[in-house]
Each structure stands twice: as C-alpha cells, then as structure tokens.
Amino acid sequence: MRIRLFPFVGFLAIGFLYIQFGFTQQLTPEEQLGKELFFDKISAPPNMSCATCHDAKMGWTGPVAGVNAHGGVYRGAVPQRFGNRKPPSTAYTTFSPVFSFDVVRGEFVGGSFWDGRATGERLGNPAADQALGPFLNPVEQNMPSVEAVVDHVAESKYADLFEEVWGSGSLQGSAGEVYDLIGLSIASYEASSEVNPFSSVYDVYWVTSIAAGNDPEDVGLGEGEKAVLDPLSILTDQEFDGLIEFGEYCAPCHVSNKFGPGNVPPLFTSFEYDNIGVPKNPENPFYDMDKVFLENGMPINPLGDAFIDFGLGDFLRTRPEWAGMADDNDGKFKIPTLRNVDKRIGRGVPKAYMHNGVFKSLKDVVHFYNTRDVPEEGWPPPEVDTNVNRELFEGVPLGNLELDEEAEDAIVAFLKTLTDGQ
C-alpha cells in the first residue's frame, strides 16, 4: 500500500475538517457491541461471522484470493452450500436511505442487499435490515432460529455490554425484540468511523480543495484546472486525468461531486439500480446448486445453469404495490459505492467484482463499461438483456464510449485513490 506524506501545511490549513472524516474514534458502547457481533461466529456449525464476508484488509468484502479468482461467491457455515452473489462492501452502506420509489427521478432508491429486500422500512435502518439477513439464511449462517441467535448472545462474553447499552433485563425480552436490536447494533458499527473513516487520498483532495474555495461541483469532476482544484497536489497527474475521465462518464452513477449525508465526502453511490448487462460468470459456484439439497429436501437451486438472476425485478414481485414494475427493473442491481474497490490484503491478490464476481481487476471493468457493445471486443451476452443501460454520456453510449487505453488507466488511478488509510 502506498502511503502518502501530504504538505504539512495542508494538514494545517484543514485540521479542523480533516479530523472529522480522517482519524478512527473511539467506538461508542453501541458500536462496541455491534463489532462484537460482528466479529462473533453465530452459525451453524460455529465457524462463519459477518466479518467472514466482510474483512476489513479487502474493504469490507470478500478475502479468499481463490475465491475471488474465480466464481467470487463465498460458501455458507455448511461448506456445500453456496448462495448466487458475491459479497458487497459494508462500508459507507449505512448512508443509505430506506428503500422507496423515487418519483422525481422515476428510480427505486435505497435499501441493502444487491437487489434492496432489505429495505430499512421496519426498523428505519436498512443496514440492521441486512445484519439480520445472513443468521437465518441457510446457505450463509444457517442458524435454525432466532431464539438461537438470541441464545448465543445471551451466553456470550459481550452480553453484559449488551444489557448496558440496551438497558438491564434487555436480553430476556422477547426474541423478536431482542433479534432487532443485535441488527441495529451491528449496523451502528457499520456507521462508525472505524467502518467509514474517509481517509483516502481523494478525501484529502476534497478537502482540501473545498477549504481553499472551489465549488463542490468543480472539485468532485475535475472541471478546471489542476493547480486551482489541487493546490497542494495531492492527486497525481494520471490521477487528476482519470477524475477527469470519471466525471464525465462515471459521476452521473457513481456520485463524486456532492456532499454525503450530514456534509461528509461524496460517497461515490447513486444509492440507485442500474442493469449494466453483466454477463453471467460460467464458475458461479450456485449453477452446481442444484445437487445440493437443505433440511427439507430441496435443492438450493432448482434450475442449476438455467438459472437468471434478475436482481431488483424479482425482489419487486414479492411486494404487491412494486410488482407491476418488475419487469422494468429486470436485471438491474444495487449501484456500490467504489468507496476502497481497490482496497485489498497485499498486492496481486485478486477482488472480484459486480454482484457476480466475474471481473477480477479494475481495469476489465473501466474496459467492460468503454466496450461492451463492441463487437470486435467480443464481451459474452448480458446475463439480463432488457432494461440495458445504454444512456449518452458525452454524446457516446455507455458500452462504446470510445475511450482509448491511456484514459482507461488513469481511470483506473483515480479509482485507487478511493482507497481509505492512505
């Protein structure tokens, strides 16, 4: 990892911002007893926790380099079991809103998960919505019931904290009750700054660029010139090129020029769903589902290579009110935060990337998004081929938006700027 010795003066001149967003707090009790949890194998056999899926050293998200390298999903407590998605980031997530329709910009908005089911409406959270999710799934943590999840923390060395940030007596309430709050406990970890430090290279640029009186708008697209938008050069030249490039052709999604939820640094996310046309990966391990059956003798996945996941339309048609607009919304999937994409245990080891995990490097992305459909690249079908984004930016679609090799690495050396402890 690189690290980076930035002006001392710059530190200066906005300490008393850099602070906020560039230095891990302590945790609260609250946030204490949610990375306990987090932290804690509650599975069923007991060798699976959240942070399993989600460690810290791959920026919150899967860490097996052999894994990764290939079909990118990662197997259950029960190691024959696999679910059909790789495992999203769950840093910056808990800056998203609850999960609704949005009718001015006519996009559902919100929620967690990679097709929004968790959608925060119950509990006003959507990322204690998500914690919840992987207890009971029997191809992620497979415990039988909430009355055993509740049971394990009550019998854990944290339960004290537990009963002191909940209140005395707190664990002998009802399971239900008591299976809320371990969700909205993790999801307090998941919004502290130990989760969410902002402290990456571009965040030093933002900062400082927007205390020396450049407009939020100019800054997160690079729309002038460098020495006016980076005084104190913390971006390289290829970098300020690739914020250049992503601006223009990235930024619209990927949000890099506003202001976050209470004037934290942009969070690179629409919060929005957009179908890309990812084509399927052939190495998903869920496509062998079909051999391998649960408790009440059906198999994980009926349909083994026939299989299609069409993302937020099949989560739509579970909901009455949504369902007459599932179709429309056929293959499209949460739009991450890039937040730490490249972030990672040590060099060369492989993340794989979309919900599927069939790109293994940022640059088959940055060259997936500039070629898709052209033909001469020779990129397979998309897995979804309705509701394919091909929207105008700057006059050229997305999938043949022209770029040549040299704008696609600086791309790809801004995107590694998004990388927190620099």
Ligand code: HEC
Given for the second form:
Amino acid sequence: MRIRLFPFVGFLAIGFLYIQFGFTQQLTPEEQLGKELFFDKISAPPNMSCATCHDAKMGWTGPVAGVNAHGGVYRGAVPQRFGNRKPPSTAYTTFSPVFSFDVVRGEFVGGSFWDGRATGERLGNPAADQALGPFLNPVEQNMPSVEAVVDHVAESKYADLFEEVWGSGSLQGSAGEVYDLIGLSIASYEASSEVNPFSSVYDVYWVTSIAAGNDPEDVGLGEGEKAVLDPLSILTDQEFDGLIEFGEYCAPCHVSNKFGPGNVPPLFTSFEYDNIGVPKNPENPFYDMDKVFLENGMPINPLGDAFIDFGLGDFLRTRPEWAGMADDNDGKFKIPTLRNVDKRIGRGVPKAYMHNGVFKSLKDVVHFYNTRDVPEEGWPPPEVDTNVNRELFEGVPLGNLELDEEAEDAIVAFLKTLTDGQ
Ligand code: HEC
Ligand code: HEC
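Could I see the form predicted together with this ligand next, after the form predicted alone?
Every chain and every other molecule in the complex is listed next, the one we just looked at coming first.
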C-alpha cells in the first residue's frame, strides 16, 4: 500500500510544480516587453542583442563553441573589442538581493555581475540596474548614449507595447526615466517563468521528496536512505551519490537544501562572494586589449598582460563606505547558480566555467576543487593569491577533498540533473 501511495503523492506534487511555476503561463505584457528588448539588436553597429551572449539554449550564457573552448570572453559589437569576463547565466539571478554587507555573517551578499557592482541601489533591483550597463558599454553593445537607446525603442515595433505597459506618453518622458523603465522591463522578463522554469530533474526530486514528508535539509543534502528521500526514483544511484558528495562539499556555497525567496526550489547559490583560487585564463583576449583603443584614445586594458581581476575587492575600492574592506575581498567573485550549468546547444559543444572561463568541463571543475592544493597535480597558481578559501567542510579542506574518480564522476552526474526542460 505504501509503495503505491508514493507515486500518487508524487503525481500531485508534480502537478503542484507545474501550477506554481507555470510552464504554460503566458508572459505578462511587462515580461513580453522585456523579452523584446532582450532579443533586439540595440547596438552600434546593430549586430548584437543581450541574447548574443546569453543564449537560452546554452543555459543563458555564451553559445559560440570556439569562444568557449578558448578565451571564454565574447567580442563586443565593435568586433576588435573584448571585455574581461565570461558571461554568467542570466537565469535565476533575479533572486539576488540588493547588494549589502551582512554584519552577522561578515560577508557581502547580493548584487548583479561577478563583482556585485550592479548593486540594485538605483532601481531597488540588481537585475534592473544591471540591464542599464551593456547597451552603453563600449566593449559590449556600444550605443553612444542613453538618448540613442531610447530613440531606438521609440521607433521599434514594440513601442506601443511599451506605452501599454508604462502608460501612454511614457516614451516621451526624459531619456533617463525611459531608460530606467527599459531596465525594469528587462529584469521583469529575467524574473519570468520562461527564464526560470524550475523544470530540472532536481526540481522534480525536490518537490516529490518534500511532498512525501521529508525535511528540506535532508532532501537537499542527500542525508538519508535513497528509498525514503527519493521514493519515485527520480535520481539514478550515481546522481544520488553525487548529491551526497555535493551536500558535503558544495552546498555550503551552492545552496541545494533551502528554499529560495518566495518558496522556490533551491537556487544553488547563497549570492555571497568567495575566492576559490581560480587560475588565470591565459587565452583571455583581454590581455591583448592594450593594443585596442576606445574613441577617447584610451586602451581598453592599459595593463595588458599584467592585468589581474581582483573581482569584488576592486568594486569595493570604488565606494568610500566599503573601501576599507577591499583588501579582504580581493579575488572574490559572486557564487554563481549551478542551474543549467551543463545545458548546451548540442552534445559535445564546449562551455567555459568561472569568471574568466578557464575551465572547459565540469569534470575539470570538480577535479580542481578536489585537488587544487595537491602539489603533484600541478595546478597553476590562483589569479589572486590572497583570501583563497581553504575552509574545512566535513573536516576536509577545500582544495584537497580526497575524492576518488568515482566520487568526482558522481558529482558531475548530479550537476547534470540541474538542466531545465528535461
Ligand atoms: C558582449 C557580450 C554580452 C552582451 C551583449 C550582454 N552581456 Fe550580460 N554579461 C556579459 C558578461 C561578460 C557579464 C559578466 C560581466 C561582469 O561580471 O563584469 C554579464 C553579466 C550579466 C548579468 C549578471 C548575472 C549575474 O548573475 O551576476 C546579467 C543579468 C546580464 N549580463 C544581462 C544582460 C542583459 C540584460 C544584456 C542586454 C541589455 C546583456 N547582458 C548583454 C556579457 C554580455
Ligand atoms: C566556498 C564557496 C564554494 C564552494 C564550497 C564551492 N564553490 Fe563552486 N563556486 C564558488 C565561486 C565563488 C565560484 C566562482 C569563482 C570564480 O569565477 O572565480 C564558483 C564557481 C563554480 C562553477 C562554475 C559555474 C559557472 O557558471 O562558471 C561550478 C561548476 C562550481 N562552482 C561547482 C562547484 C562544485 C561541484 C563544488 C563542490 C565540489 C563547489 N562548486 C564548491 C564558490 C564555491
């Protein structure tokens, strides 16, 4: 009898998942407007949209195999120009709170971008603040001014939709006001159920396990018998073994065991910052940007090969109230969500991982966490060698986890359960 009850509970739970996260939900007009803006080539020259570097089929990150296999960084609308970082996923990031210093934990939390600099202080929403950046960034969409972006939108096929959403005459407001509304619209699309469907195998496991009466902590850390935690056998044995390892060594940062804001399933990030000792990516094209110049005559990267990405530390240095804490945060980057980390256009199409795209496979990433501090492994030194995290998890130091090959493979298998639409 018990056995037969579980599938029924699970069925109800899956039904609940569909209803709560709305697979079939239409976009609201505001979300639809954000989508138009996200996919429109608003750039100079007009060859690039947000989606050029954030492709849904690639887990909302860069889709070009050759780029991912090497430098990891995408060229701008002006093709000679490159920025310094790999595009992170734009999905599940709208849950990030406004950037702040958490006094209790002694950590910075929230914001958008790898270094949190789109804080959300302007529009109350980090994703909206973020969306104001790329249009005007000379190494991205390169539009000459806020006015030029607003004029483009006013002449677009979705200008009517804009006025429907924000009020008639809203496009006639000051360029600054209209520009903020553009940011809010894009953030609204990024927060939609189309971008954040919570439709991975892990989500089905999570919802069915909790519906069967298990404690979220146990569910998300794999603490208990598989038959009890996974009564419908949603995860394979290998994936479940991976969850157990993940729960011990990865979940402290990539949270797998707590609901996100609004009781959504886990987001696989705490939205905090850390330096896990990622090496430089020697193929990052930014190192050659001392030879490429902006309109004002300045090289894009005056430091050339000597450039070091200090991440959060360098952002804090720009803000008087936080500059005193900059040194303690050098080399820290925002903990990215791991949702869709394996999602790709086709089998074998490479993806690049970390802020500089230095790693090319999930196996490499896991092997790095496992053996970073084992000298015989010969990992290159960290890009920033201060503040590198060597914390103990379950009594084992990050960087020398002593996992065998089988355990590494299990973690990789588990990471593949985080792909939406399976
Ligand atoms: C040329 C490629 C490119 C284009 C075009 C681009 N982005 Fe990005 N995006 C990036 C890179 C690189 C980063 C990381 C930059 C950083 O952290 O300094 C990023 C970061 C982000 C983030 C932060 C995610 C997080 O979790 O912190 C969001 C959201 C985002 N982009 C949305 C957009 C939107 C919206 C547009 C269009 C208005 C856009 N991007 C256009 C490359 C691009
Ligand atoms: C102490 C916090 C912490 C722990 C523990 C941790 N990570 Fe991370 N993880 C991070 C940070 C920070 C980054 C980004 C670092 C960077 O880009 O320099 C990251 C990046 C990643 C990425 C790259 C994602 C992307 O989109 O580029 C993957 C994959 C990943 N971690 C998997 C894992 C796995 C698997 C484990 C457990 C073996 C783990 N992490 C443990 C903090 C952590």
